[in-house]
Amino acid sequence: MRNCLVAQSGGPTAAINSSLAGVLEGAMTSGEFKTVYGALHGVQGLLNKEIINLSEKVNEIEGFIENLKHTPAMYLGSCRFMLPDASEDSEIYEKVFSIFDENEIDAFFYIGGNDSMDTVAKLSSYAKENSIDVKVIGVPKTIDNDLYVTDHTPGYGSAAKFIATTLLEVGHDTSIYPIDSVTIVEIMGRDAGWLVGAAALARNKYNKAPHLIYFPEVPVVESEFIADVKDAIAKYHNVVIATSEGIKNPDGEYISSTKAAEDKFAHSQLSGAAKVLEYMIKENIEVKVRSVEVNIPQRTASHLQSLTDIEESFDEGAFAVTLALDGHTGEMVTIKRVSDEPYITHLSSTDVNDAAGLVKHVPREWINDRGNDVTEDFIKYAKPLIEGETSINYKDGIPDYLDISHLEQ
């Protein structure tokens, strides 16, 4: 092959740059590519020919790949851009592949979530239909952990570790005053409750927080919610509730104070679910209550990376290169779990169409009958994914990450 190109898309994670590092390492050590390029801001930047030479970065900056593994968010930047169907607009595809040809690109690696896999599916399909020999491989990432086929998704383990740590610290904070109180913590997850479920990992022999957990998969009935809170106050006094941003009422409507806006993929932009629950409690129970939104820190907290997550993300990036070199295209890298204890997995791949546009929910049997907590099966699944700590370089008291000023151009 001649050259390869890699890009990132969708929401950031604490591990997506580790996948990028894996692609870089795999491509450069394979000896099969002259140059590894990176497209800034995903496919949108590619269309604008915003391309940088990553091979030069590796050769010029000491420890570049290792530092990249621990740099948060997305070194190449991102976009929220949905490709139209080729039957509706073939010109955009012609432009993409002309840019590939101009830069002698034989393999394209796209690191992203559900919507990014849709891009992989469309580009690979167009290439096949037009006899263009460019391999297109999807490298999954998302803190939501909602991609089909793969056991779990890179980015989830680190976000889950952050959530569990945060809920443990909230548990310590709320326990100091001898008065009844309720604290509601809103966690990301529009349609799948994998991340909010990870809050249960905060529990230990003395900490029972969060005492209640609410998922997008199970409707929240106000009368039952109030009853749950009253029972928890009577038992624990200082109650911590973890809720997904995507919780719904029995009619299937999002319980959110700001749900009107939609992004380019027609996904509702949610915020304020915890605030709605706060108001419910205030109207029905005389107790001190407050709500907080974890918001963006859960996506990019590299100081709390899961070593398991970072290593798997790196390996998936390198495996994507192997797939392309072996002639695969239109596929997404997957993780297959062999066992929980000891935790053993192996890498594989699937037709990207088996994952693109689909949402993997938390199995109902992994949520208790009442719909306000996880079962032991969820704990067994999630616990190995947050284990292990990474080593990060510090300078002047704060993490020393890679320079991303190229994204400001």
Second form
2 protein chains.
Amino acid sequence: MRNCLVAQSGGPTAAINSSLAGVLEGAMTSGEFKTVYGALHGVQGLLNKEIINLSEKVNEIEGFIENLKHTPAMYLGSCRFMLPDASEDSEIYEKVFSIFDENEIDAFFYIGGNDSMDTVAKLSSYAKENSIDVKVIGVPKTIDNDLYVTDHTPGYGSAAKFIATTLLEVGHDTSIYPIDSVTIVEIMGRDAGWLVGAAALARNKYNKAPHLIYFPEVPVVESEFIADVKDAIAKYHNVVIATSEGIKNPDGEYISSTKAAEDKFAHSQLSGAAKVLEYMIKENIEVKVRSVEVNIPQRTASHLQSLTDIEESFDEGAFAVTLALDGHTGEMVTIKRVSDEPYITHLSSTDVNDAAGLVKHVPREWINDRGNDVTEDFIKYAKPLIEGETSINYKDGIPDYLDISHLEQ
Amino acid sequence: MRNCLVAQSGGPTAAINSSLAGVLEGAMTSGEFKTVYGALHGVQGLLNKEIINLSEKVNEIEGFIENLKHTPAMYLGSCRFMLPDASEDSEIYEKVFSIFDENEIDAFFYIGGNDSMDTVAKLSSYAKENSIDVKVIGVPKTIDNDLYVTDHTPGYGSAAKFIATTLLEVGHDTSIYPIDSVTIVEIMGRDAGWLVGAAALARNKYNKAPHLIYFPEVPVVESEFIADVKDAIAKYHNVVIATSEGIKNPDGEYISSTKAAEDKFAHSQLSGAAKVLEYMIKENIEVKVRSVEVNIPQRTASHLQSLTDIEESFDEGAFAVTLALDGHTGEMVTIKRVSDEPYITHLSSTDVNDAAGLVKHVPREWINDRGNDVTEDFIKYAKPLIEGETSINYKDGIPDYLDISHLEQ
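Which structure goes with the form predicted together with a further copy of the same chain, now that we have seen the form predicted alone?
Zooming out: every chain and molecule, the one shown earlier first.
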């Protein structure tokens, strides 16, 4: 093969650059490519020919690949861009492949979530149909962990580790006063409860927080919620609740955007799920209550990565290169789990069409009957994914991440 | 001396247990005390005779002192409790000193913020006036860094390091899309801007976030704010704003609790400073805008402590013991800075009345003329305080902090 190209897309994670590092290391050590290029801002930037030479970066910047593994968000930048169908707009496809041709690209690696896998599917189909010999391989990433076929997704483990650690620390914070209190912690995951479920990993021999967990998968009934909070206060005094941003009422509406919540809060953008639960409690129970949104840090806190996640993300990137070199295209790298304990996995791949465009929910049987906690099966599944810590360098008291000034507009 | 007693009070920090560890280590290695006791829940718990034997913990739990240095919030629990004046209620003082007498306490160390220093002042005065030979020494802590006399306070450096790291990571997060955006990050510090100023420590050779910083010390004028945000968008495209929760309007009202904000947000508890700024921007500028409250993690994220802070906090605890053994009472431990670079300090002490009940603001000349950034003097002051990292143990993927089940109600 001549050259290869890699790009990133979708929302940030603490591990997506580790997959980029894996592609880079895999491609360079294979000896099969002259140059590894990176497109800035995903397919959108590719169309503007925003292309940088990554092989050069490796040669010029000391420790580039190692530091890349620990740098948050996208080193190459990102985009939110869905390719139209080739039948509707073939010009855009011609443009992509002419840019590939110009740069002698024989393999394209796209690291991203659902939308990016759709792009992989479309580009690889177009290449096949037009007898263009460019291999297109997808490397998944999403903190949401909601992709099918693969056991889990790169980025999830690090987000889960940050969430579990934060919940443990919030547990310490709430335990200090001899009064009753409720602290609600809102966690990302609009459609699937994988992230909020990871809050349960904060529990250890002394910490029982979070005492209640609410999922997008199970409707929250206000009367049951209030009863459960009252019980928890009676039992634990300082109660910590983990809620997904995507919890719904029995009518299937997001609790954060119901008419009732909008009326109460005047502006729907203010009424996050935690705020609505806070309000429900204030209306029904005399207790100190506050809420915390974990927000952006849960997806970019590279100072607290899961070593398991970072190593797997790297390996998936390198495996994508192997797939392309073995003649595969239109596939997504997957992880297959052999056992939970000891934790054993191997890498595989799937037709990207089997994974794109679907949302994998937490199985109902991994959530308890009452819908307010995970079961032991969830814990067994998630615990290995947050294991291990990475070691990062600091300079002047803050992490010494890679310079991303090439992304300046 | 016979025995000594230590207690903690006020809000949590990531370093207050390191001061406790310092008291414990100092008292035990001095050989001057039979037993070191701890009162749970500060003076409030002391009055209920909630006393535990800390010397026993050190002997029974392997690595107790080392792990204590890295455990967030209060190992001994806390309280919000102001002692009445002895002239108004002498009974409570008689009770405290009879409990001291019962337990053969010759020295009492109180680790906490402003209210706790008030308690130190009152108890030591009462002892002197009544010729009771119990030494009372205060060890300061507050993430707010707003105590007089001391150069800075234990807990501030770790909070500042977490804030700076989070702002750097948010900077990476916001840089990935080739669009304009504004991200507002709300930071604690109702009355003083030390914490929000620390956001500036996120800047390095490539990261310019936060691009604007707003302080409780300088009124925010809406028209100037909007103009500054527009300029920053034109220049940087992805703008990050750090705001103190305690910013005020030119009338001196908290922006988060003005009538206008309450009308707009229906419930004043919803309208944090960042949300109000978000709303101002949405009304005036066509741009993607969102806000993030760093919230509880900035004061309890012991997984990311400043080594400087943890070592100083420990040393201050040990120094408090030396002061008591040298016959001092009614004093608070202080840090005096000799130079910024190299960073050199030494420990000292002050009459606790000189520090209690006052708020130390960021000097106006450490904030720029426009009131939207720190000056180089602030950076020189704050940077050494976030230097260095601690190493903590993890178990099952989360920090292996000390068991705090003795705080269960």
